[in-house]
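The form predicted alone is given below as one chain in structure tokens.
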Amino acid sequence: MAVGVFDSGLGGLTVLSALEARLPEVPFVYFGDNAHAPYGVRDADDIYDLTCAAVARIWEEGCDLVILACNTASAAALRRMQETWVPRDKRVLGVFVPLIEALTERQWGDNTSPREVAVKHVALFATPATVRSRAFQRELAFRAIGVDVEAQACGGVVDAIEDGDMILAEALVRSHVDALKRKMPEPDAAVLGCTHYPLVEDVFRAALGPQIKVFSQPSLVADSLADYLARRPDMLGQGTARKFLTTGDPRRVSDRATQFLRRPIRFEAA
């Protein structure tokens, strides 16, 4: 009954923690493609190829359902994967839709026509590849009209977090928020469009100010998956073991993950 969770690096651990808290009975297999991180500076074809390879490896662990806990992969590769590559008996889901459904106050799976919503001005913080893809704007247009999105490509933040340089990461966040505010001085809401960003969410919130509602993904994705599995329990795979897999150095990745989650994590070579 295992479910896979994929990220280009360690940011997806923020989603994994929320998933484990929400669904403690489900064994999760986490795959971090640390050898090729960050994805945010890669082109769409490269991201697609790397994501397909990782998902195929997760399927080998008995996971019929994989969550792309990586906004860059969700933005640049997911639709192409679903349309041309994923077999009928498998599912690959992204992390954008639960976020947008919360932003637009729609129920999970609400596929009615787009309508006006309370939020009119949205600040999106994401990796350069996610910003280039315009996937957030595309998914938002399916559900809402009249929403202005200003996107800020947050170069360097993921690299700093992966390297454990939180001082640099925090400085970069403040710089990117300042740049966004020069383009959109008074957003109604801010979206943290990368699963690494919850690790510096308090810095985003402080820089944005208390008047701006901040949407972060982990709990939203966990609620969405719980709802999905309640409707589709057949998508629970045959795997039974919890695992952490990486394409990087297992010892180094384990040490960094243990720091992030503040509990012992042991990665294996993928």
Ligand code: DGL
Given for the second form:
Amino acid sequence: MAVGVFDSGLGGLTVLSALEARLPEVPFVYFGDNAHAPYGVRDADDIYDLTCAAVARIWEEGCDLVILACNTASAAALRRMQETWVPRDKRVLGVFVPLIEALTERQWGDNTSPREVAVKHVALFATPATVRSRAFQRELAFRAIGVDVEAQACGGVVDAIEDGDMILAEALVRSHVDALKRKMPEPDAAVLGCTHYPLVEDVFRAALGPQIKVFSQPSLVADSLADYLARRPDMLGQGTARKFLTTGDPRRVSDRATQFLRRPIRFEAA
Ligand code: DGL
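Having displayed the form predicted alone, please output the structure of the form predicted in complex with D-glutamic acid (DGL).
Following is the full complex, with the preceding chain placed first.
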């Protein structure tokens, strides 16, 4: 039954919470590569190697399907993993496509040619590696035409959240929103393209203002996974145990996770 959920650190917990609420019967195995976070400042080869090592470890827990609840890994490593590394009987899915399908108001799996969509000016907030990869613009171009994307690499935000320094994280979010608005004064939509950012979503919303529609991934990813599993129940693995694994210090990571999710979470060493 088990499904794996991977992130470089704590951000994927925002996705995990939505998955657990949407699919309460599924035991999820969460893996945080906290010892190597943040991924956003690493190069693509490094992100690929770290993500493959983590996914291989999650497979050992009886998961055949792993969700990369990490935009940076989805942007920098997923395509290469799918093309060259994932065995036939396993699947690794990312978090970009559900987001872009919501933004372009497409049904899950609608592969018709790109067309004009309601949003015209999109602000993308993501890690430096995600912005550099241009994966968001590439996936968007498969589905929509005439959309102007302005990307803001939000340096420092993931580090501050991983360190539990929310005052710094909030100050950085405000300054990144200001920087984006200088480049694109009136976006009609904003995408939180990093799974750590829902932890400071209210700060993004306040800084952006009420007229900008904010797209945040957790519920979008949960809906698309529910849809996927309804079509592919065979991808539920044999594992039965819910687990939280980390490459970091389990005590420290458990404390932060408990603080973020407001319920007791106990990580064990991966
Ligand atoms: N939560 C990851 C993401 O969605 C953070 C990446 C990082 O470690 O920099 O991109």
